[in-house]
Amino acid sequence: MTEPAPPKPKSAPQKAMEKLGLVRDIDLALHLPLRYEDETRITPIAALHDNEPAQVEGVVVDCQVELRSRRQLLVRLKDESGTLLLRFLHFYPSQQKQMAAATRLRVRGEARIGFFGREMVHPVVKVVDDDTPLAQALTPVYPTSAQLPQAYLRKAVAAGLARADLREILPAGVVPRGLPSLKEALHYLHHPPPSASQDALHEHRHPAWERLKFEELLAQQLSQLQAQRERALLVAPALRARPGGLHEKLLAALPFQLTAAQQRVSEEIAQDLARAQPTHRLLQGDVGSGKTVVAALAAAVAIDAGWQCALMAPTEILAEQHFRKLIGWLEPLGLKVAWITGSVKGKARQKMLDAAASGEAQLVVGTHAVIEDKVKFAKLGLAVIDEQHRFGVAQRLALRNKLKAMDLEPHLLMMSATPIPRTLAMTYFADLDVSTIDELPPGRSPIVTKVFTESKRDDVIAKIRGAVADGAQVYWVCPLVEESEAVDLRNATETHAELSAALPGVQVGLLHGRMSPADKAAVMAQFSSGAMSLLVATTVIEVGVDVPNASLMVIEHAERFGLAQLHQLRGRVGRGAKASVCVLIYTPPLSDTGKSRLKAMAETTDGFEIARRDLDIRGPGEFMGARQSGAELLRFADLQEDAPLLVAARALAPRLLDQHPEAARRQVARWLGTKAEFLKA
């Protein structure tokens, strides 16, 4: 019996195609051009315009290598109207032979018209004869990589488009009026006629583009709705607050009154927890709106019903802030809170693991360490994930799997201080219930934001001197810890030394990500207690740090930070009664994006408006981190431009799922393939 021949090794282009996700015929058919080149017409050489792409045809009159400042291949091409110089700075001997005198060439590139006449540098060259036909459609230029030549990709896409099953899946009458079939739309977009409007194609306004965007949005809405319905079939423990129980005791013990918004979202969450289906709720609120106390009240409901709660945060500093607050609120009521992070080692760690596994710890707070296989829960009823956008899908699924042995799912409450604009929530989180805390607690001081260039640095330091003399505390945030040859930024270590020298008598602390957890905790304890006046830090203080006496925030190289990050950092001040100021220092020149960010920060402190502008600047995929999966879920649709298509798709999805389930299944498979799994966590 002969052994089967080993599979042929894949070529570099094949590997590159797999990396781009071009595996199925439909993947190739949906790999749309970035732009088009017009090879359907010939422009006379004399009619070329400066800096405009064009295609010319002529006969080579001269081809030679010249040694000027560097070796160059210079080819003179002539047609009936004039002469064009082709210049090649990188070339092979075979190219010189290919373009020998008397050869007819068809050449495409960007013309340059200067003192010495017309020329093209490194144009695309094709040897032709008098009978070589012109292209009948615009030539597509596809998104690709260095290992995947355009010619190879064009051939692969054309073959995939020919083989792909593009029959209509959707029942008659459901596609918005005036749009072509999917097959017609794709053939048009891959091979537009010469008369096609390049602007309409480039700006995705053509009806063919509209059809694709509608199909994509519908597949995504169907996928979300399916995930939501599948979750409704799962069973979770029904968690109900007892009259006079822990929930009411915690409310009575709090040293402040809940805002109306906090009360409303707490009631929404309590109603969710009382059902025997797993909660899947996103709790969003601006920086400082009081999400932690809402999470504590939800934890009290779960614990009161005899179940455990886990709270997971992305950094040790944030997890510790939660831990301290929750201990302060819950331990006086007789609850045991465990603390599990990567820095808790040895016997202390084992003691916490045992407390979680036995059920002795009713609340477990920590970082990613909480989802490790070694961490077992006796009865996990509620999992709370703070700053949920920092966690990937696999991490969220790991928390949900902690009850698998009991054939139950824990309730899942995700928190975010980056408000999600409505169109994004409708799309990326259509399978979630969203609760919004849309007011800040009373007594929060407004934050004034000022923008200065680097040249005003000494003035800012003088302002710090005055603020510290008045008893205020100050943050100074830097982007890097150590020198980087690639990026010329001041670093935290150097800035700490500079400010210590400039402010004698002021205790200046340093906090960055490379410090040990114990050292970080010691610095934060000093700053929190008021013993330290100025804290120089990297973005480890972005979330969770709560020092009410800190009223001045300086962010250096503010142009390097994202808008959401700047808003988070600014939210570390304004937490007490003192009027607070955030100073943004930038180094000119500013890019358009940098100007937009700093302008937004100076004009508003409203997190929802910041989120809206951030969406405008970055686009939905980047804003959402593509649902924290690493894969873009919307490639073609624009959530703001295409809101009417989104509304139509959202309305159609439940009808399609109920009345045409097989068509719904095929639509999701065609568009999302395995990406549909990303929507389930």
Ligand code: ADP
Contents of the next structure:
Amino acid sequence: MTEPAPPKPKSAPQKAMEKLGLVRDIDLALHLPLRYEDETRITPIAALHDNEPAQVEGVVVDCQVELRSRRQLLVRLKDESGTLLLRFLHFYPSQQKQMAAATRLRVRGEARIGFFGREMVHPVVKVVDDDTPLAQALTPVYPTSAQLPQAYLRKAVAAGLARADLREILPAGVVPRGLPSLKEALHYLHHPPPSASQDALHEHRHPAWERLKFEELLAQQLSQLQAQRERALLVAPALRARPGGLHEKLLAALPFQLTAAQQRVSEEIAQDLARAQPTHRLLQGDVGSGKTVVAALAAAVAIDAGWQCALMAPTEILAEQHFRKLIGWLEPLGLKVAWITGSVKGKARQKMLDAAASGEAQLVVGTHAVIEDKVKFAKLGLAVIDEQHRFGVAQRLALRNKLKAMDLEPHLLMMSATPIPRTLAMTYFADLDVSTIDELPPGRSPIVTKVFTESKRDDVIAKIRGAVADGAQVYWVCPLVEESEAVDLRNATETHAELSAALPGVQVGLLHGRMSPADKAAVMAQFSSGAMSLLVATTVIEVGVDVPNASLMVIEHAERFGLAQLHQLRGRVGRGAKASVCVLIYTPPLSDTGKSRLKAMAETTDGFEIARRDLDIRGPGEFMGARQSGAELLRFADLQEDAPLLVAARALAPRLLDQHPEAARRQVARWLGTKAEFLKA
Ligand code: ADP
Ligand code: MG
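Please give the other form, namely the form predicted in complex with adenosine-5'-diphosphate, since only the form predicted alone has been shown so far.
To see the whole picture, the full complex is given below, headed by that same chain.
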């Protein structure tokens, strides 16, 4: 009996290809060159320019090893116009032999023109005959990894390109004018003719590039549109506000009047809720614009109609603050609010779970613990996610899946203080309705931001003394508490001790992520009540913390924070009538991105402008937090530069989906494969 042959083990380059995602023929065909080498022409030796790459061909007149300052192989090459010295500092005996035996060589490298004539150090060498043909196309250089030799990859890509099914999926006439077919575009980009403009290729301006970007953007638009249409088929409870109902009672009980912007977005949300299709709306508004009360009003509508509402926040502190605020507003109206986070355990947790499952709790507030399997709702009508961008893609998908399991789909309202730039809103968030609060409640004064180096730290501490004497409350933000991280970081505990010593008579508190939730809550309560003047904190205060009397914030090592994070932190001050100041302390030297971030902070407090600059600095993948999942969403198109193509793709998507549904399906499969699901998160 013969044993079945074991499966052939994969070679290292094969494994490396898989790692790069080069599995299907189409993956290989879409693996585009980083740059090109020109092996299509021969430059006469006399015409070589200093430091420019070129290919020359000539006869070998001399080849020997010399011992100058170090051992080296010197080869003299001659053509009709002159001679060129080839210099090899590292070489194998076999190379020496090969070149000594050759009569003609074709070499490629950068010439150096020095005192002793023209030379090339370590050129790429090929032994040729009189009539060895030149390359017919520019030679592609692909992005690769250490285990994957360029020559191997080149062959694999050429083979993949030849095998891949590149037939046009899109019906004739729908592609923007002047763009080549996909097949032509790919062949061109892998093997451009000698006449091609390397600049246009490099800068992705060539029509072949445009075609690829268009295809990619179209696939992305189609998958969004499909998600949107699938959602439109789902049925949700129609929730209408009753005259004289909870919604009106809550409005009447609020200690302030809604701003015009709050009224407008509340109205938009109310219209969504009244429909029998699930709401899928993003409520955006800068930090402090008053989103929470808008969410509470939506919750009141849902609850009044006999349904439950869940509100999820990304951190315990924020969830707790919402909880306090909401019970303050809603319990007097006779509602029961439950509280579920990771730190609510044992009997207390079971009680909360029971209250959610029985429907006794009309509102459930918590962290992502709210979407865990154990949590059941009797009748969930509305889910609100605060600071939605802070939740990972995986958590957002988990929420989707949890909601999917219900008979009637709940309405979904997301809130974010990080506004989505227009191009992103048209792509990743294309299936979201967006409401924007573009106005702050009255009586707020703008925040002045100052940037100082470490050397001014003592002056800043002196300022705090004066501010506290005037009745101000102050945040001092430190980057981390883990000693394992860079030792030069002052950790919060040390800073707390230092500031307590430097500011005798000032109540200094400490808040960091390692404290128990109860301790955190106790410290926050002291600070909120005004009993504590200075709060030394890590970024646990980053999201949503609301103490209107706080008017000074100091952020240490500001260069280590991202721009969105700095803006969020700064939003903790400027919430009351007091003029507020945010001091950013950095330790030089600053990186270029560090510089742009601090500059942006000093120049603007407008969240939209901050988001736009953040997108410039970081790129869309990181902007959305997609980096955690390692998935690059757009490979070819650039949302900023390719806005015209995006507009064209956006216009085409609904037409294609209606008139050529099969083509639409194949387009998404070809381009997105398994990523389509991810895009819905
Ligand atoms: P964010 O949009 O950052 O979540 P919050 O909802 O926390 O902002 O609101 C910030 C503060 O402004 C809170 O103290 C809130 O009670 C208060 N607030 C909200 N709306 C108004 C308003 N129309 N007038 C006055 N204060 C308001
Ligand atoms: Mg908030």
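Heads up, when I say rigid core I mean the largest set of C-alphas that superpose within 1.5 Å between the two forms. Worth saying up front: this structure is predicted, and the values here are computed from it rather than measured. Numbering follows the first chain given and starts at 1.
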Rotation angle of the smaller rigid part relative to the larger between the two forms, in degrees: 14
